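Okay, so here's just one chain, in structure tokens, the form predicted alone.
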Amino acid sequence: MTLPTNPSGAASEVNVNLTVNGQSVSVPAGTTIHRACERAGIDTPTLCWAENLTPVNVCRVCVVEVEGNRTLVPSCARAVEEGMVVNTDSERVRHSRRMVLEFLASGVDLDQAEGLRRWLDEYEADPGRYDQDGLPARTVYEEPKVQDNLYIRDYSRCVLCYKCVEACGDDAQHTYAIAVSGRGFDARISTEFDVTLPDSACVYCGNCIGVCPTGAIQFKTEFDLRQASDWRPDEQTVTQTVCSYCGVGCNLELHVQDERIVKVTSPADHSVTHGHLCIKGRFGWQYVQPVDAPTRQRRP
């Protein structure tokens, strides 16, 4: 099957009439069945899929039913067709998504993989019925990999949903300093002969960490507060401002709680970032507060 090469579709001009759950959708040629899903307003899991990013279809959460298709099929790579009949939720699309969530459940650490587990209530998925005579199914887990003061890398979270690997390849930096290692339960992210991110490709641009739904990759800064009980997202302000550095005119959103930047993040539909960032316009605002400088206080 080939891809369509341009998964928004904005810039075909000739439309592709399809049904989608019983409703008429009207799409631009080129369209997958998950953009068609959003203009009808049908909210598709997705896990693998981002919007500044190639589909590779692996991880199946968004496979839905094509009538006149054998098998389910990822609408997140899945090009729109004249006449197609598409179901996003019937009991074949539902049960096939909930055992897909019970096993990334029951395999790595999901909690906080805030929009994951969101889709877990939704299919009533069960990772424990996986247990077996009072023990857990078999978890992965390893101490989180420390290398220095930019981000950090928790393979107990992973689900190998390849975004990052894309992110530091192709899609974005070309760097691909990281690729799947091992199979089975021993697979993993890892960089060229396991060495530590200093002495590997990386050039820290951190766009890995932009696109990793689970935090398993994730900035040093809320690495440390949440291992002190202190990431409080809900209080956070996002101040979204143009990067100092350069004239390119990246856009940057500055993640701020209690009146310190505690991360940076770029807009994914930004025309000049889509997302992505080099390593000072991620992690250049030291100058504005020291990494190393004390932390505020929370507030009573």
The other form holds:
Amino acid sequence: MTLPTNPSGAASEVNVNLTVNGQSVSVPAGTTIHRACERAGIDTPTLCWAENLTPVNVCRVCVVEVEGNRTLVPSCARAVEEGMVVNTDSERVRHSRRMVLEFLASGVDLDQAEGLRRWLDEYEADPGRYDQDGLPARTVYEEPKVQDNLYIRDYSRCVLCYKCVEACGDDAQHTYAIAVSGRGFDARISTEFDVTLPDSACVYCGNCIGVCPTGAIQFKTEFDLRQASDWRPDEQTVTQTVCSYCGVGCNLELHVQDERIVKVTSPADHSVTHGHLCIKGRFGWQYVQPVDAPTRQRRP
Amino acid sequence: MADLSISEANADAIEQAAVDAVLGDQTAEIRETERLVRAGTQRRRDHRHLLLPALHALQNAKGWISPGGLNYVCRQLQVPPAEAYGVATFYDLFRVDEPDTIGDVTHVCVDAACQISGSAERQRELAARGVTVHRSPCLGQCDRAPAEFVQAVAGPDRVDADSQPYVLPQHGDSSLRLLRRIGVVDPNSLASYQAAGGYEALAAAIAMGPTAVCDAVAASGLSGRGGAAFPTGVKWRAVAAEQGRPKHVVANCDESEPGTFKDRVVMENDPFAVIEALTIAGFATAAENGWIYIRGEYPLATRRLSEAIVQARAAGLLGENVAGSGHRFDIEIRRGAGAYICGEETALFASIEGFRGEPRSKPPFPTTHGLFQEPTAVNNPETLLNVLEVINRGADGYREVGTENSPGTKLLCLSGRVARPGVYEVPFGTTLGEVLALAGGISGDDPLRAVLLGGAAGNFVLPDQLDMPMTLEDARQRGTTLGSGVVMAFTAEVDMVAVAVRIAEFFRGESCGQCVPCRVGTVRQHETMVQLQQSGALTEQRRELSDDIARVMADASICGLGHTAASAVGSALRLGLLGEGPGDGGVDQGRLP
Ligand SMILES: Cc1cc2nc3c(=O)[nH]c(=O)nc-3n(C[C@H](O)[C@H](O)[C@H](O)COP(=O)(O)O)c2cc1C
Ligand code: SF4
Ligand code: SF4
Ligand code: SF4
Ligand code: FES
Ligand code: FES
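Given the form predicted alone, state the structure of the form predicted together with its partner chain.
Below: every chain and molecule of the assembly, starting with the one above.
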């Protein structure tokens, strides 16, 4: 069992001094290297890290060089130490980040991984080079699992960041409907014996959707619109509101396209939800719009 | 934890009986009356470590783990079914789909020593006889290649070769230290062990006291024999210094590094020595809990150790008051289930705790956050055996053989094209050539082509290294490693490309899958080797890729598996063993006298 460390890093009164890319930084003890880099104005890619989840440090895209360490270290999980000398921009660091991104893109579909696309460009990842001379590179390919009307799972987009498992388990929902199964490249997020979601322990809180960085788990509404080539995020509006079902006071963000709600999220830094909701707030919004109304005309 | 949602599938009577036999009354939920139920988070946590033994029971009862069987275990231990399924699917020895025919499965090793000694033919021969054959990674019997292990249904697993009495190649050699009892002491008899001086070291350790034992181990310069060569004294002192929490000592008997079988030979033939040494480790570190984590494919060693524990307990050498010392210490055995990665110490903890065998990030280190997040000293059985020598001879006496930086002796696992494969004990500093000569030299008519040192995680060396003294420092200086003591010889007729492809496949199959560099990198590395095999040479791009893949695995992986996954394959490429490069043409060198 992992005790939730303070994911945001900051912990104590005592300050620790370190150098990041030659620049002196002073941060509270217990802060992660990643946070310290942020403090120094250095942007670091992350994938499996999230402010509302316990660090699992498995993706390795955030690695940095720390003097005195034989291997690179995950900045998202390693706490700063007095006198640490950190390098985030060496050839070695850039190489590892590039390779991690390339490896991911060579095996799964990252088209909808908005946050990652920028990094793929920045690190000049070239996933095409694995697929040469008539020997195709092995990929994760599966038909999307469409098992109900609320959300779908498309594991050919899954980077195995463990976020959904954490959200379903110890870090939020405590339902444990999904877990990692199998080993190595064949590892997959799965229910027991791969039973369908309605047959599993899932309570449809949608917290897994909320944390998934790649679109491997997504609202059925979003999935259908994408299938119809009608998903237009640039035209969507986001309305902040408070869930009306009970008195807890969860903040909701209603994503609206063509005056219809297409998905619901909650801010990860909201003090009540930490980004997590229940089935009512996440999916129970049909009452605010006619169920079978034809899609309205787009606004001019 | 929320209430569990468990499907309606039920276990049948056989499955229930098998699980009950393992769990007894140790269930996470006790229904005293309809309304009085003892359960809760703490009880669930306390019982989770029983998951692996319960899964073993199901697998053995029916030849697979059925949904009903899994549900029953989940109910008894209050484990969410998705998590239990995740654990079951982690291990090679468990299957979760119903087999066509239920019955014994014969695992045939396909790793290097067996690959070059007729593994494929043996598989065909067995299959032709209607035997269910499973391709297995190294079975730790490289001295009797091609190796087999029979996984049974409703009966004990077995290794047919175990029915032959074991003959130590160096039998009768009076210079032996660690192996001297093998073939002399009856492995089934505590009395026989004691008659040969057994348990004198424990008595001496108790007389010395824990601090003096740690001091002696530190002064002896003993370093770990599991592969990483970490100083044992440093580790023990760190655990001894931890106070206020339960502590553990673990014998890491997972032995799955391809080419390694020394621990098996020791455990099968000298089990009391392992038990005695682990007891000393517990005494020296003030740990009350001893664990033996042994790979699932070692049925004889498991039985011998279990019986040795029973005898030691009956003699008061384990239990509430170990040998009258006032120290409480007992040992529990846990069987692995087919996963090389579970030999990595933090993966081993996760495995015992009932989770997937995924390594954890270090720091924190096991000495403060080990098994159950409590202070733990993990040691290889060979390391432990050395402790007996340190106590019996004193640190100075111990250092009489070996070198300044590599004191003592080393067990080496000779396999491949040597005349007498087996475990050999040599003082550190013996040269590679002398070691091969000890095993009767190279077998067959072809000249020596290469030697694999340290296993799949080690690397190849050419015959020009036969003069290398086998010490930690010489190995390091020459860019190689002794690792777990693997010395596997390959002669000129061996298809080295096929060997390299298999090594790459081994890592691909054994990666836990947790971190990206290793999960994807091992697959891409294997694809690169397959390309080499198919076209006879690496394309320019593939060569560059192969370097890039190797670098990221070494730099950014979480654990030692990823860090070393490109090591052997990379050395084979560099040395020209795969048909290209500078080292090619060295075939005729190094013919042994
Ligand atoms: C992938 C992997 C597999 C390992 N397998 C074993 C093993 O089977 N036995 C072992 O003693 N050590 C193994 N180790 C090393 C252990 O992590 C650990 O260093 C060792 O058990 C410590 O004992 P020692 O100090 O006595 O060597 C393995 C390490 C890795 C990375
Ligand atoms: S919707 Fe909620 S309960 Fe269902 S799998 Fe996702 S996180 Fe778990
Ligand atoms: S489904 Fe999404 S959140 Fe879950 S592991 Fe895959 S990428 Fe991560
Ligand atoms: S290096 Fe490989 S075996 Fe180790 S944690 Fe990463 S994926 Fe698992
Ligand atoms: S973000 Fe740090 S390892 Fe994934
Ligand atoms: S048993 Fe076959 S290589 Fe070890």
